[in-house]
Structures are given as C-alpha cells and as structure tokens.
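This document starts with one chain, in the form predicted on its own, laid out as structure tokens.
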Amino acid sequence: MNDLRETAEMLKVVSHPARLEILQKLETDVLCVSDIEDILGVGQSNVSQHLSLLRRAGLVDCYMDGKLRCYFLKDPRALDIIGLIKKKYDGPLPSPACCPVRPGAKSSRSAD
C-alpha cells in the first residue's frame, strides 16, 4: 500500500499543466530557470513553486552553474509519463465479450 500512496503523491505533483511542460521540456535538455520562465511564460517565484515539488517528488534535480540553477531530470518514471502523455489512441477499448454491448445501446462506461 505503501507504493500506491507514494504514486499517488507523484501523479498529483505532475497532475498541473506548468509541471508537465517543465517534465516534457527537461526530457531532451537541462534548463536554468530563466529558460523555463520563457517557456512557460510566468515569473521566477512562480516557476521556483513547481520546481519545488517536482523536486521534492524526487522528479528533478539541479546543479549551480554560477549563480545560476540548471534542472534536469532524476527519476526514470519521468520519461514514462512524457511517453504516456504523448501516445495517441486509435479510440475506446472494446466492450467485454462477457457483455457485448449492443450497437446504438448506452454502456455504463458512457454513462460518466
């Protein structure tokens, strides 16, 4: 159980938008923080919040180069859920062939 809470704490840290971007953008390159306020478009405090979490999940991790902070990528399940949210589907799964569900007919999966 202990596994399950520790994943969970991870999707919601990379459950935002910006924290997302920062993952995709930090999977081909090391970026100082200047470079991810241009890519986000948002202020250094903003930017400092979602790389605190990400590092504190254990997601990224930085080194100084001077004065200034470079992020990359630490944990391999990073690459996973880049890959995970880049994968496009050719559409829903198949109704259960216990159950079929009959053309024009309402499944419970289309009643969310």
Given for the second form:
2 protein chains.
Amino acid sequence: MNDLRETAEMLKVVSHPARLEILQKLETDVLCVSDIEDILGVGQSNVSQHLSLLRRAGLVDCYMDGKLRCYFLKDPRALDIIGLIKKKYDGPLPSPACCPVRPGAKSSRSAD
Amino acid sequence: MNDLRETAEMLKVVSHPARLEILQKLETDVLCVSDIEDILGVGQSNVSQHLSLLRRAGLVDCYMDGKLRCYFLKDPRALDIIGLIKKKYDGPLPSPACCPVRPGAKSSRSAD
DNA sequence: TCATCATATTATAATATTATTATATGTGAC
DNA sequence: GTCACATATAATAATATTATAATATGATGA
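Can you give me the structure for the form predicted in complex with the DNA, which would complement the form predicted on its own we have just seen?
Complete assembly follows, chain above in first position.
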C-alpha cells in the first residue's frame, strides 16, 4: 500500500504550474531547455531545476543533440496528468444517498 | 490558459499521502473526523487541517450528523486522482520517433 | 444552565520549496 | 588546446508546508 506515498510524490512533482506546462508542451513536442525557457518565460537555471525534478521523478528523459538536451515524456502517468488540465467535468459528484442532509449544512436538523 | 494554475493548485492539495488516503477512503465511505483519525493514525488536529485544505479546494464537503461532521467526495476530479493510485501502466512511453537516440545517452554519438 | 464530546483554529518550530544569482560542467567549432 | 554556447549545479534568501501542542468553538444531553 505504498502506492499512496509513491503517487503522492509524483503528484507533488507535477503540482507546479511551470512543470505542468512543461509536461503539456512535451506531449506534442520534443523540446530543449532554451525552447522551454522561451515558452515559459522563466530563467534558464529555474527551467533546469524544474527539468531536474521531472527527470529524477522519471516523468521525462532527454537525449543529446549536439549541444542541446532534448527532453521528452517518459512516464505514461504524465499523460493522465496532462489530461486533467483540459478535461471537462460536469458539476459536483452526487451527494451520498444514505445519510442525506444538505451538504455544508450547519446542522442536520436546522430549518429548511 | 489558467487551467494550468488551477490544476496545479488542485494537484498540490492532493499531493500528500494522508490527503490522498482520505480521498481514497471517501470514495466508498462517508467518514467523520474521528473515523479518519483512526484510519490514518494521525492526530485529530492534523486530520482537521488536512480536511480543511481538501474542503477549501472544493474536493470534499461535509454535513452534520449530530455532533459528527461527515465528509464525502464532492469534486469529480478526485475520482481521477484516486484512479491514479491503483492504475497499472506498462512500461515507459515510446521514445520520440523523429530524433531517435538512446534516451539518457551522454551524447548522440557515443559508442554503443 | 453546565458538562462533555467532536471538531476547528491558532501558534509555533522544523522542514521543504521556490526563484534568483553566481558559478561550474560539458559539447562542438576552430 | 581555447572559445562560445547550452545546460547544470550550488548557494541563498524568501516563502510555504508540515506536525504538534494548546486552545477555542459548537452541538448534544442532563
């Protein structure tokens, strides 16, 4: 049951707008560091640090192309994470049927 | 394109083993704080803090049942997050086809 | 009302994350 | 080799997260 800790760790790595955007861009393109720098508009070393986190977590990998380090998606979980960004959900989940009280109510007996 | 920031925020909230476990348990049961205390084996105020985070993020909600606060899942995204915990993935994603070099290689020309 | 149970909130210290700056490493061209 | 470019790493200060302990709130029942 250490899936919990492992999943939480992966989620922590992706729970940053910059890293999420990196994953999103890598879904369709292979990008080098300076590409990502331009896309995100953040400093080189910061990009490098984000990539380092993603790489240590196994979410991305890279190959060398001349002087360039070309990053690409590696972990299939990344696709599911990216999917969350654009997915359309309709409304909240239904309230539990068994013990029905208005959600958020101050008390189960307060007046209607 | 603020989906990124919003999704990242949601992910940050769920990227903690205790909160992930809370969501997982709430998938099948409505639970009060002391239930969760027992399940997770952590202190009351810590559970309350985790629930507070989840509630502010809109992931869960609760109703009163006598003295008890009964928590349940509210945000459908929670189900997708829970799904990640047990989902089976087979192997890494295929390497990019266009610029194929061995992933992680020191150089695109290093010896085999 | 008061006492009690269940939960929330506050305060706090330890730790982790973040962005920035400066510096180091590695690669290819010459 | 040296140079310039692309990227990584280290150092650091600001900020955020975490767990714990202490206290406060709110509901129920006597």
